[in-house]
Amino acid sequence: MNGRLECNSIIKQYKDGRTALKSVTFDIKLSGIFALIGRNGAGKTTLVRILATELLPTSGMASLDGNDIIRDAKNVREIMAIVPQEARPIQWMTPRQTIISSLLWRGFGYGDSRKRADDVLDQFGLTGYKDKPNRFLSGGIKRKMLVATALASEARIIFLDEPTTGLDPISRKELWDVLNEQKKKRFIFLTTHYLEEAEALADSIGILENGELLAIGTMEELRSKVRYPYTVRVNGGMDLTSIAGVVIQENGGYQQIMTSKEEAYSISKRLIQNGVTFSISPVSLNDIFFFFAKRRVDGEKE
């Protein structure tokens, strides 16, 4: 699909004084998977309420595809559908009726909702479980029949409100095959704080640590930032002051070094004639995260 995400100085004050966005700015195409990755807290969900339009900013402006998220706000939701973190299916309804009445909302007709639902509860792999009474259902059938919800609306944009919490392993491979189907003909707004599924999944990312974009970008653009290509993960103590990158001290002894090709290879030659554990890889959407945040605190500390 065309059309573009504009946020402009975002800023989400609340009466309590706590700042959840401090002046959010971007720009992206509506095109594929965008995830937003940050700790729990760090303003991912107060954004994407504020774009769906479920919340006001306390200033700043945002648009969808052309559509101001408060002057349009009734075109925003007839493009888009969401599925909120804290979404909960009405206990006495059943999954099939829970997406039929969701279409019908939408102003679908009745045979094309059942269908509608009946062909995403395959695919999901919930056919099984479409006439029980949601109440009997685990949190994990429940997560996943939310998001088979907003997907068999014919909504162009959807906000997936970390999607995967509460699902297992193999459930959550499920739904990352399907939601890379689903982004070849809509856009997926994705927040996550599983560093590994946003690089799984995305096809631009962005970066948010207390209430600040720190970084968006392609995974190649992010590491372009980053400046490192390589990563060495030390366990164990020696002096790695003097190499040329970063060095971050992690829990347990470890130490992570982002560094370039060659000062990696160095390295690695210095760790095995001193009988030091370590191993070495391309740089991480995680070495990435870790990289800006630590800039981040560095610079509020200087």
Contents of the next structure:
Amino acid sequence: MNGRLECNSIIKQYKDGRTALKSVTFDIKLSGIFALIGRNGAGKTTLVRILATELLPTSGMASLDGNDIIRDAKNVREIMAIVPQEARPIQWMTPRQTIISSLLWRGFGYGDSRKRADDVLDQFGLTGYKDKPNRFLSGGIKRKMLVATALASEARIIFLDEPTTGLDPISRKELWDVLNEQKKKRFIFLTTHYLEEAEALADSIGILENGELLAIGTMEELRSKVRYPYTVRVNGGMDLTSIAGVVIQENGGYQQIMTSKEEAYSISKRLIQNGVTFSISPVSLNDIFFFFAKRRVDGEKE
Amino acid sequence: MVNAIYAMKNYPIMMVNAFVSPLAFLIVLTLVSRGALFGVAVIGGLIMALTSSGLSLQGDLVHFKVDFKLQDMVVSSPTTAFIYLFGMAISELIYYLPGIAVLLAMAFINLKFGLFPTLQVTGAMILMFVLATALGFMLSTHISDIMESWAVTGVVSILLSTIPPVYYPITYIPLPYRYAAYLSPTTYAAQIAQQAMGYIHFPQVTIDIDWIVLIGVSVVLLLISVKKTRWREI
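Given the form predicted alone above, produce the structure of the same protein in the form predicted in complex with the partner chain.
Below, the chain from earlier opens the complete complex, with every other chain and molecule after it.
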């Protein structure tokens, strides 16, 4: 698939007057995994619901693989599937029944649906659970099964709205493995507020904050957009405010500063001389996110 | 359809729940009337079963929409609102089929009626099902809380299939209160069926008007439910 996801000046204002999206514009290739990160209430779900043709934007336009989400909604729906935030499988169904039912809704025949359900359950390592009622399954298995339901349709575009929220680290890792495998065959649009998840999975990342898209690009592109490419983490005992850089957080006695390569080198030498414990690394998505979020807050204050 | 079959397979009590109310009313009315209202009560049971099927659809759809996000997944798929409505309506009907079968069996064993009355009753029942389904679907897309849905189901169910002359002839209601019964579409279906079975004797023009009203309301509600329902949110 060589199409693009184009989003042009999307604004969403709800009836209660709340503006969830403030002119969101971006253009990405429909391949691999795109992760949209942001805090709770940033507007991630609203954007996904608009792109997945569930919700109409107040203004602006978007298209998937050349299909306008409003004018050509029927075509868009043919090529995509979604696992909404907080979606749960119907309790009294089994995983196999859930997937068969979903495929029947999409217009597949019963025989084909059964075969596809068995295949996808096998692919996800869920064959052992296929006839167990969903209410007896763990949260991780349920989530994997919902993702399997979306993927069984062979939709080329998959929207996953916070698919790993509430999962334990092992279940989360298992789902990551599945998504890493699936991204070779389809485009996955993922929202998450786990920054390490976006960093581990995504080929490109968008940062959404308070309805505004603050930055978008690959990890390298995002790193290049921040002024300071290195982060130094110090276990107290040093005043960082005199150093050129951005102190981005202070947690549990640690201080962290994003700074230039030269300053990072200079600080390292001083810290070693003073016997202070520290770590130095290229900025992570976590750092980038805080950089953009802080810049936005500072900008508002100014 | 498979949704209902899977549900009944996993929870057989759902099948019992679907026909216990019509059957209970039928038994009570038959006993109280010493058998005189048995035929009317069978018709009432059928109307109540089909109305309940449509109204249960409302509850199930809200449950699936709110608790499982099923509607979101369906909206974002090639399934249209009409296909979803049709599929879920058939699914609901499956729950009620055993109860309807019991009522029909009782009618065939105990009552004597010809082909034309049978066709008239069948037609009125089909329209009742379409009407209740459309109403249930339309309500479901506007309700966002399962608690509200339960309350709506309870109130509408009583207004449509308990208070109106569904389980008793409309002639039991004294004038001018009788006119109030015509606010419910189930009254028209019951009147058509009761006339066909010979329990009431109204001029043919009254029955013709019943058909016109019943067909009109069903078509209008069906169109509204498909065209004006809150499918893609705004």
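Keep in mind it's a predicted model, so treat the numbers as computed, not measured. Numbering follows the first chain given and starts at 1. For the two forms, the rigid core is made up of the largest set of C-alpha atoms that agree within 1.5 Å on superposition.
Superposition on the rigid core between these two forms places the CA atom of V178 less than 2 Å from its counterpart.
For T218, a C-alpha deviation below 2 angstroms is recorded between these two forms after rigid-core alignment.
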